[in-house]
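A single chain comes next, written as structure tokens; it is the form predicted alone.
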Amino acid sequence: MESKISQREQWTSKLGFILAAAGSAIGLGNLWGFSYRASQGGGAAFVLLYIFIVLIVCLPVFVAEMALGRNSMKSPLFAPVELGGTNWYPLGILFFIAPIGILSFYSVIMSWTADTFFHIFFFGLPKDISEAENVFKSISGGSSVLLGHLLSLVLTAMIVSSGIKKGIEKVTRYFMPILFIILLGLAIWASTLSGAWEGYKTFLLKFDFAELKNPQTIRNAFGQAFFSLSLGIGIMVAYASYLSKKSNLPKLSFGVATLDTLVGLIAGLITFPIVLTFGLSDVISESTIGTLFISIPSGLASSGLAGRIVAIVFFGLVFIAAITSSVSLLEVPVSSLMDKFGYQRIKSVWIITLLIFILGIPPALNGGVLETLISLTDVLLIFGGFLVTFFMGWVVPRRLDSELDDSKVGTKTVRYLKFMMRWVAPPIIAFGLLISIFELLKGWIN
């Protein structure tokens, strides 16, 4: 094993590993995704089914997929056969296959952000939701989001190539504290607005029993946590590869685990305030992502100079942590393709930069390819989800016992990760999986 390590690269320290983990979870699916499901699935019913879900689903999976990765020491295409043998070949190409089809869209969501940005840096706000839906598909279509697409890619690319020290923990390091500043910074501004304490009431405090029951909150609950977290995919089976053994699995996947669902909670405690201040319910209710591009801008407008600054700052965070989620993402079939065909890391990821660009101009060009994209990934996660679990719980047991043993985990802790990651996680996943294709099946239809 000692030269399986000594082969690979690894972090500089666990809180390179830390904000580097965090950095791939925090990104649109907290800053906005988190608060947009939060808005449909009846605010503090859908928080509390969250976090539900993130403490007694997502953690198991998280420690099995970051024991995947440390004990195989390999990449994602390859660590379930260098456990479980060949049959378990297949969830190493879904771990390929995903991040590539998410990557395919997902760098179109930030050439919208950054074109927002330099927008309303050069040409101001929109001074109405009219306005705003008109500047919205200009930067969404033609010519314009193929380019942004591209150099969205290109950007995430020059980061990946660099390597695993100089590249992307080196980025993560320097980008999440500037990531938590501007978020603070924003929530405490948020909280001066005239709808603030409405906006928490609506987002904190309503509480509907009924939506604990509703199928679309729990889709939403599930897809949100394996979504912001990054599971399912292979991501945290890569990071985890280039881990010392003398680092604790589960005390950084709950160190992970809290920043991201704080980033959550902060996030909402920023747009709530916003969408109740500037009477933008309607507009959130009735749009997916465009309403991050149309509400945010068109809202602000009305508080002159000083709304210019804070949507200038706002989509600036939102790139920051779309850019440190798009490397996580990269690096997943590059490290695989190093592994399968021996290539240097710089051509391993040109070519994945190339397809993944090819495989985004229908996205690119078609909303509608985009939401089906986007509709389809929290399935995928969450399927992802369940057989890694399964995998370490059931099919290679001993090999999670190590990884555990290694970590100097107390014995009632080894005992709690594994009747969760055996007995309780698998079948509640599966549960949130099947409703998940419900869901999914039923709105296709409708």
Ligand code: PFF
Contents of the next structure:
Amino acid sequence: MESKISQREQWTSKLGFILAAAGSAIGLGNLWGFSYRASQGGGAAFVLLYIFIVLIVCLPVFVAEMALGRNSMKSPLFAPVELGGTNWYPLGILFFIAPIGILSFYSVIMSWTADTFFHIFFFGLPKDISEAENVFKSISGGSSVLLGHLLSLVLTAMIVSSGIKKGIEKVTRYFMPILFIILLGLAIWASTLSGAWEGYKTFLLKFDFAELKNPQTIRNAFGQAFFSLSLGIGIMVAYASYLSKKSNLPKLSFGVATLDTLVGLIAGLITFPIVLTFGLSDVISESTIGTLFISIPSGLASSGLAGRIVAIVFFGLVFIAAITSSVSLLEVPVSSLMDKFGYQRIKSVWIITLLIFILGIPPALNGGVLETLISLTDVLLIFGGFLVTFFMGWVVPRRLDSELDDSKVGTKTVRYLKFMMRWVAPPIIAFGLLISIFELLKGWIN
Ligand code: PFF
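Show the form predicted together with this ligand, please, because up to now only the form predicted alone has appeared in this conversation.
Next comes the full complex, and the chain you just saw is listed first.
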């Protein structure tokens, strides 16, 4: 039976929420996914499409998810039912299942990150690309990846089991400022490289109009925008359910989306100069999910001790970003289980963590399974984003109105958001969804 959480926790302040939500958004998606997808082609067209999707589509989805969470004050499993009745239980179930599936492979990539970090720390950088490839093979296979997957999950579980204020908020409060400082430091360092300008040009200025029509680029930009902003799977529903009624939802979502997009772009300003300075375009052009773990260490090898330090700092940064995201992925099913059975947080955390560990074994041991899960994820996020926007814009518009009125934003902003949420975002998301499904099936058939 569903049981109410008598005393729902709350973030201590608006800043606490912003850092936690930005911590969720800024993750492997920005540092690994953004450069991986941007390098799959598309160049500046990919970046432009990505920014367009964030502004026109993702911001309304973001506000819709937050309105759903704060209005219902329920976990993602029950929030849609609370507002729209039992017909909407399947949306809650989607929110419950999707983060479990995603975290099962997310922690595998966290394991690669931690392993690369320790490998460089203790043994130094690989001499050349082929050695880097071998190191990556050993890191991403066998028992070490299972151990890394387990430890990443246990670390995540320990933070989530301490709760919202003492766990998630506390960790993100310390980690996010560190992350911004490291990121800026690395970007400044990358700007001093000989291939920096070439890198910026490739990343930001190589514009090919035809790419705007390339379904692969469109799909990548949609997937990246939803993945990076943690949208479509209930994370922002969960986080907003711990917000006070006084906070301004549109302003908060705009702040988080801006921070996340900036970090994605700055990550590109770090990785692209490295790639072009050290002649790694070949590795990048046959881009695989392991590209970052091969290209960065082998590129930095020629810079001696300085390169080693930069690589250690870089992979440390990636891990910090990942942990503040993995906690948000875990919070969704954990809070849902607490809501459903009235379990204590700790019990709920360890049940879900065990389940995720088991589900993560196949992607940990098989790269093909991992790639399939990643491509399925894009479709799932876009689908969830469509449903939640449609739900708030068309099914329970009064609830949306009351949340936006509570937000005390100007009437123009409110009107603009409602218009976007009803008329603009759903058709564009539906278009992105169709292209993504089509591209997914094409990939499977080929
Ligand atoms: N937004 C985070 C990232 O970019 O890594 C976390 C995340 C959310 C990952 C949702 C995956 C996902 F589907």
